[in-house]
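Next up: just one chain, as C-alpha cells, the form predicted alone.
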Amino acid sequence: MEGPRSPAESEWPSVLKFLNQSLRSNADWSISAEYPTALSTTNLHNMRIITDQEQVISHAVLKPLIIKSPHVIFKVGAIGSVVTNEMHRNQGLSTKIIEDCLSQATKQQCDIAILWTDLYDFYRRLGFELAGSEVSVVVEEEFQAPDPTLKLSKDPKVAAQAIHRLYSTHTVNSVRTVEETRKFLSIPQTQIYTAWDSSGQLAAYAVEGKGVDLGGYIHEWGGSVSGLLTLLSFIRREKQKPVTIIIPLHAKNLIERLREKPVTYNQGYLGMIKILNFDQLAAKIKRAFRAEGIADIVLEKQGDKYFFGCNGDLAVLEGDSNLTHLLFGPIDLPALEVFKPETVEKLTKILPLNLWVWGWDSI
C-alpha cells in the first residue's frame, strides 16, 4: 500500500472513478459536479488517497475556508468525501486518511477543522466533536407573504454577480468568488428560488438540494427578511408540502419572524468541530474581546487543562471537548453558573463564537 497522499494529475480520473463508484453509483452525474471547489484538479494538493497496486482504496478531501465573521476570521478545514473499498475496510485506513488531512489543515494554519457525519463515536476517537448550533425551521402549512409586490420565480438562469452580491451582504460567510458562485449554481439537482423587486433588482434568494445531498432543505439564501419570507410563502405554495430552511443561531431577525408562522423549530449542532492551532485561535479571540473593550482575558492551555475568564474569574476546563463546546456553543454561559453575573456579561459579548458553514461550501 501508498499513502495517504495527494493524487498526481494524471491519476486525477481513476480518483474520480473510486469516488463515483463508492459514493455515486445511482446518480447521473459525477460526484465532482456536486463538489466542484473542493473535488477539482486545482484542489488536488488538498486530496488524500491510499492505492494498493495503484488501485485507489481510500479517499478523503480536505477544503480549506475563510470565514468572516463579525469577531473572528476564521481558517477552517472542511473535511469530506471519506470512504474506503469495501474489500479494504477494518484496516485502519479511514483513521489514517483523516488524520492525514487534519495534519495538511494544520500545515496550511487551520484553526479547527469540521465535517459532516454520523459516524460521531469514530470521529470522537480522532478529536472531534459535536459543537456550533444550526435550527432548522420546517414551514409546515402556507402563510400570507409580507411584500406582494416582489416578483417570485423559481427559473434557474440567475447571475451568479446578483447572488454573490446579496451572499455578501451576511455578517457570517465563507470568502467566495463570483466565479466560484456559478460553479455552485451549476451544480445537479439545485433548485433556485428567487424574488425581485420593482426596480428589477434581487431581492431575496433560496437555493434548495445540491446533488445527492441537502435534497429537501433550503441550505443557502439571503435578502431581506421581508424578501426571505415572502420566498418562503412562496416555495410552501409552490411544494404544497411542508419546507425546511436551515438558518444560523445568529440570525435572530429571521428566526423571529418564523416563529410568528405556523413552523415547527429544531435547534441542533453545526458539525462535528476538532480545533487545531489552539494558540492561534486564542490570539484571535484575545484580540476580539480586546476590540470589545476587554483587556482581561485569560485563555491559556496548561498540560490537557485550560484556563479560561477574566479579572481573576476563571474556569478549569478538562479536555478539548469542553474547550469546543465552550468556544463554539451549545454551552449557555448563563445557565453553567460558574463564573459571576458580570463575567458572564462580559463572555457572552464574543461567546459563543459565530461560525457558520453555508451549505454550498460543505463536503
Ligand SMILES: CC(C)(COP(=O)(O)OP(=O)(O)OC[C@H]1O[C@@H](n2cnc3c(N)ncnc32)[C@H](O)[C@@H]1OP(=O)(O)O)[C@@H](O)C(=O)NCCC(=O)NCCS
Given for the second form:
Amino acid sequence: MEGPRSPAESEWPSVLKFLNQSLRSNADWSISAEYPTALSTTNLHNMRIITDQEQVISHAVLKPLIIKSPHVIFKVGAIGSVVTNEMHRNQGLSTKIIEDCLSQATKQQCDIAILWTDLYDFYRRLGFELAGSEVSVVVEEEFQAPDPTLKLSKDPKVAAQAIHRLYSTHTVNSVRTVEETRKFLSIPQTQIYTAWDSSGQLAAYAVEGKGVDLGGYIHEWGGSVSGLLTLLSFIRREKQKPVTIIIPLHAKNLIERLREKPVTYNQGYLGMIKILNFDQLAAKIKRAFRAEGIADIVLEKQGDKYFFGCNGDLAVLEGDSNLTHLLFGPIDLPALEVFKPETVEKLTKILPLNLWVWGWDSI
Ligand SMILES: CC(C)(COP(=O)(O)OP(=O)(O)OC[C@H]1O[C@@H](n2cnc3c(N)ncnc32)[C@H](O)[C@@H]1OP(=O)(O)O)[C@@H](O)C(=O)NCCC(=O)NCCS
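Output the structure of the form predicted in complex with the named molecule; the preceding block shows the form predicted alone.
Everything in the complex follows now, all chains and molecules, and the chain you saw is the first one.
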C-alpha cells in the first residue's frame, strides 16, 4: 500500500474513475463537473490518495477557501469526496487520509477545516464538531411578489459577470473569480433563476440543485431583498411544490421578511468544523475586538484549557468543541449566564463569528 500522497497528473484519470465508480455510479456526468474547482488538475496537490497495486483505494480532497467577513478574513480548508473502496474499509485508511489533509491545511495556514457529512461520530473522533449556523426556510406557498416590475427568468444562459457582481456584494463570501463563477454555472442538475430590472440590470439570482446534491434547495443567491422575495415567489409557482432556501443567520433582513410569508423556518448547523491554527485564529479575533474598541479581550490557550472573556471576567473552557461553539455558534451568550452583562455586550459585538460557506464552495 502506498500513501497518503497526492496523485501524479498521469494518475488523474484513475482517481476520477475511482470517485465516479464509488460516489456517482448512477450519474451520467463526472463528479469533477460538480466540484470544478476542487476536483480539478489545478488542485491535484491538495488531493490525497492511497493506492494498492496501482489501484486507488481511498481518497479525500482539500479545497482551501479565503472567506471574507466584516470582522475577520478566514482561511478555511474544506474537505470532501472522502471515500474508501468497500474491500478496504475499517482499516483506518480514511482516518489517515483526512489527518493528512488536515496537516496539509494547517501547513497552508488554514484557520479551520470544514466538511459536510452525516457521519458525526466518525468525524468527532478526528476533532470535528457540528458548529456554525444555517437557516433553512421552506417556501410552502406562493405569495404576492413585492416587486411586480421585475422580469423573471429561468433561462440558464446568464452572464457569469452579472452573477459575480451581485455575489461580490455579500458581506460574507469566498474570494472567487468570474471564471470560477462560469464553471459553477455549468454544474449539472442546476437551475438558475434571475430577476431583471427595467434597465436590464440583474436585481437578484437564485441557484437550485448541484449535481446529486441540493435538489429543491436554493444554496446560492444574491441581490436585493425585494428582488429575492419576488424571485422566490416565482420559483414556488414554477416548481408547483415547496422550495427551500438556505440562508446565513446574519442575513437578518431577508429572514425577517421571509418569516412574514407562508414559510417553515428551521435553524441548523453550518457544517462540521475543526480549529486548526488556534494562535492565528485567536490573533485575528483579538484584532477584530480591538477594532471595535474592545482592548481587554482575552483568548488564550494554556495546556488543554482556553481562557476567554474580557479582563477580570473570564471563563475557562475545556476541550476544543466548546471553543468551536463559542466562536462559531450556535450559542446564546446571555443565556449561558457565564459572563457579566457588560462582558456579554462586548463579546456579542463579534461573536458568534459570521462564518458562511455558499453552496458552490461546499465539497
Ligand atoms: C466513511 C468511509 C469514508 C470510512 O472509510 P474507512 O477507510 O473505512 O475509514 P476508517 O477505517 O478510517 O474508519 C472507519 C471505522 O473503522 C474504524 N477503524 C479505524 N482504524 C481501524 C483499524 N486500524 N482497524 C479497525 N478499525 C479501524 C474507525 O474507528 C471507524 O469506526 P466507525 O465506523 O465506528 O466510525 C467509508 O465507509 C466510505 O467510503 N463510505 C462511503 C462514502 C462515504 O460515505 N463517505 C463519507 C462522506 S463524508
